Amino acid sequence: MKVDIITIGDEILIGQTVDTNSAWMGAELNKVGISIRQITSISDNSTAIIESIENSLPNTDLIFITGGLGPTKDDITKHVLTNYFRDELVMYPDICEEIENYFVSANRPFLEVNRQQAMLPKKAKIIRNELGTASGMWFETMGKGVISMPGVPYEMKGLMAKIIPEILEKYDIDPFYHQTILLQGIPESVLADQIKDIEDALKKDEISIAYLPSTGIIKIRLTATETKADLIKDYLNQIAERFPGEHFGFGAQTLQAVIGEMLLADNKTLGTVESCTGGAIAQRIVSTPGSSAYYKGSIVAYAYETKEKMVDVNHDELWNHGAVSQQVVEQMAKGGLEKLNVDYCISTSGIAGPDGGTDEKPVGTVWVAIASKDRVISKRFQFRQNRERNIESTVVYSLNYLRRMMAGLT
């Protein structure tokens, strides 16, 4: 089965609203095997809805639309979409007893035009929004379907929980099964090159192969009909196998996370030292629920004199070597490990940019330093000249570094 998305609204083609609901259907729609051929984002005018719905429905067999349903003047889609299936709106009294009673019950004054809310098509299936005013319609043309919900992102959702177990009563779907294998530090290129032997295999098996890669991070999915899950978990094993220094999980598992079921398991606590990252490397550790168990906190030591006062690097060395050196980053892992009194300390120092480099040190220098109680292990990577992917390097390749000295890969 294949579906487009639509998604209606001149904010997104501005870049004012970003684009989240074509993203969560998709992986929803996916889940249950159904395929997401084309996603399209278009602006409030009836030519550009027209347009892309004609252009979608020789290809697909649904078409989702995003958008456009609201009480103003701008939101036309309802209209559009009545207009072009020649259907009439009607008014739905149960629909508008509903709005007007959640207008009421949020103290709220109920205008016409909310009521207006409840003029819907009369030959479309109407879907029923707990969460909002605004209906979800399903129109069916030529044995194919097109649906139209609400642009606010938690009322799409809860449309969609009733719509995906309808599509899956009406259509014959052939499921399929699909998972990922999570790798840090290797680049795409080379990681190819590296299971070629694995990749000529997974044709012959029929599975197809992405690689989904990200700052410091490649994803490689594998995917088929659900008969061959097992053997997917194989070739994963296989490249698991292969880099255990690169590879950290599968699915939707986070290095942070399985960074946090290493120090739970052996009981250890963790705190960071940053400077370049300027507490990155914290946000992320911490957005892992129960974290408080074995995180203690941060000190971000950005200026030289906080780096002396906070985690007692030597003046001296800070002074002769520079702030981003082996020297002061190893001491500032050691100076975090008994400040903040942890098992293993992260410490990061280095030249983010866009400025600041010299020869010797160009943009994108960092020194990445690892403390526990036995030993300190430290070493510089050199990334690129854009200050954002800098510091976002610098947080994965960081836990990372901290994965492989906990799991004794380094």
Contents of the next structure:
There are 2 protein chains.
Amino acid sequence: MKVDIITIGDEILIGQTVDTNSAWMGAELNKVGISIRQITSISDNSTAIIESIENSLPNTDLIFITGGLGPTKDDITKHVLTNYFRDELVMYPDICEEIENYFVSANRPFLEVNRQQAMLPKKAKIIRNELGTASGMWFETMGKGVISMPGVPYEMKGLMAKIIPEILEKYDIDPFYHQTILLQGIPESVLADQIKDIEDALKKDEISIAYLPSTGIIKIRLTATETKADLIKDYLNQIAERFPGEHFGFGAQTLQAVIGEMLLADNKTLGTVESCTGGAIAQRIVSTPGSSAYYKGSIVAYAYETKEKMVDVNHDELWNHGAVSQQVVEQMAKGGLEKLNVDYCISTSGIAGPDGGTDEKPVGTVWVAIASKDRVISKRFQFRQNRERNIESTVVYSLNYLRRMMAGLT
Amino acid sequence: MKVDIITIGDEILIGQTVDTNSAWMGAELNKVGISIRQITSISDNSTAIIESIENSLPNTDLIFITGGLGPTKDDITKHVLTNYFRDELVMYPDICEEIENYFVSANRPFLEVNRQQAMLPKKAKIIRNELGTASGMWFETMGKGVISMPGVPYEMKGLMAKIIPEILEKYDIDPFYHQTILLQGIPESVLADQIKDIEDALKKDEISIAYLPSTGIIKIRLTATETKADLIKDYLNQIAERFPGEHFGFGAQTLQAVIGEMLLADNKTLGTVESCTGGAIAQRIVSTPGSSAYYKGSIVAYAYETKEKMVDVNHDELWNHGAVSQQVVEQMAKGGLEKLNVDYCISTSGIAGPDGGTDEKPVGTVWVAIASKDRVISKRFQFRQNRERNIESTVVYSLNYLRRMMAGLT
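Having displayed the form predicted alone, please output the structure of the form predicted together with another copy of the chain.
Now the complete complex, all chains and molecules, led by this one.
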């Protein structure tokens, strides 16, 4: 079964709104075994709407349309679709009453433009929208379905919750399965080279593979029919075993959540002393709800003076070796361990850029240290030119460095 | 001039990645007077790529394609386009050397798959990518252009910075002028109501207005032909004068950069003591290059213990009033002022959610204080239910609170 999504709205084309509806629908439909063939975003324009439908219809069984159902003049989807499918708008009195109640209960005036939203196509199936005033409309043409929904994300989601079960009942869908493995600190090309044999085996088993890289992290996603779920898990475990240092999780896990679980399991606490990351590691850690159970805080020691004053970095060493040095980053981690009274402390010091680089320490040079009660480990990284990416790289490399230390891998 | 965008990648169709590239490109192209007709997202599949190009070509002058240029087997865009445009892949030795240097300087192995990225179409114009290994490719066919770029957002953005000026030179585009004014802490509907008269005047002058809201901040963008540049500036100054507390900048300025300039001009320093924001304010401040000249650091005092130990919050007050209280947040600011040895210190303490709310202090309750040598000001905010938004709101409200204090507005 093939499905297309069409999102309607000038605000998407001028980049004012990022189309998150499509991604959400894509993910939800995939879960039940429905693949999206194509997503098209077009303007609030009659010709564009009709052309995109005519372009999609021959290639799909079902089209989901979002957007253009508001009460204002620039929203034309309902009229265009009703004309196109040779339907006619009629008043649905019960829906009109619902909309009126909606306005009355919100203490807002019920205007003629709002009443017009109960004028809906006669032959199409109307899907009630309890979260707003624009109803869903399910047109049928030549055995194919065209479903129009409002573009407001939570209203669309409410309607989809009603629509998906109906689709599963109506169509014969072969569900598929996919699972993702997460790795940190291995370049995509190196990874691909080192799992060539697995890729070949996957191909024979008709399991598709996708590499999804983001800064410092690669996700590998395997997809096949549901009958191959166990096989997919086997393959992912093979990859996991091959990269114990890099592999940190599966599916929707995050590095910070994995570390949180390890700390909780060991009953240990964590602190951070950040220079070049400027609070980014702290922020990543506290993005996990419940992190206050193991995370005590951070000292963002941005200035030399703050490094000395807050975490007792030795004045002479700081001025002799510079803030971006093994000596200083290790002192920062040890100082933080004591000052924050924690079991593990991560510290960072580096030149994020764009300025501040030297021949010896170019932009992208970053030292990371981790102190525990027993020992201090540290490592120099050489990232690149982009400030934002250097900070993000430092965050994920240092979190995985901690994971490896706790797991006895370094 | 009409332009289409095609984004290629299975990860978009299954909803694993939200297509933010299209929105960014739409916004950038609009700025220079180029409208997007349609955005299409398709899978990494040869037929889909060719069909989408053939569907777009008759309706557009230029097609931007992103994605599918990685070194791995699932990335097929380069091969499909080269075949489709009857071009052939040849080795570009200088690009090969650049890619090799890129790997060598990062201490990463240079593999055959990486070398293959220097195999590029012979007739197409190659656009060098200094931020990654996949080059841009500009094909020409029947007077129309098809430009292929990698899907990694910052690489795509780097290439677009080179491509846009070439487009403006090659095509006859009627340039727009637009300028943006930035306001913090005023709801969109209130703002719209208070500048109704200006909106009417703009309409008469054929200047279009767009409200671009993000968390806690609204940008108003005025757009017209270039002859109206001075008129646009006048209108924006009128808005600025009407909202001295809310207006903090124009165009690409940021709240953190504006504050940085004020601190530098006054030769003052800044520190932060963060609880609920968990380092997010620090991170925002250090995102401005050169911030080390005025920003000394942050104490992320996430745990009660850390608040007492690191910034001398009084034990009894902490336990009597709770961490989210005026007493504690003011002590945090004063403590930070002293400990970090700075002229201004921002402190935050709140319930970001999803858990931890009470009847008296529901999720979204946030206290912010700012201490200077002379005085301490503090304010209670009531945000909403979403953790991420509550943190972001606290960041922008507290930065503007500091700006207002420094400007003598509070």
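Only a predicted model underlies this, so the values are computations on that prediction, with no experimental measurement involved. By rigid core we mean the largest C-alpha set that fits within 1.5 Å across both forms. Residue numbers count along the first chain shown, from 1.
For Gly26, the Cα coordinates differ by under 2 angstroms between these two forms after the core has been superposed. In the core-superposed comparison between these two forms, the C-alpha atom of Pro58 has shifted by less than 2 angstroms.
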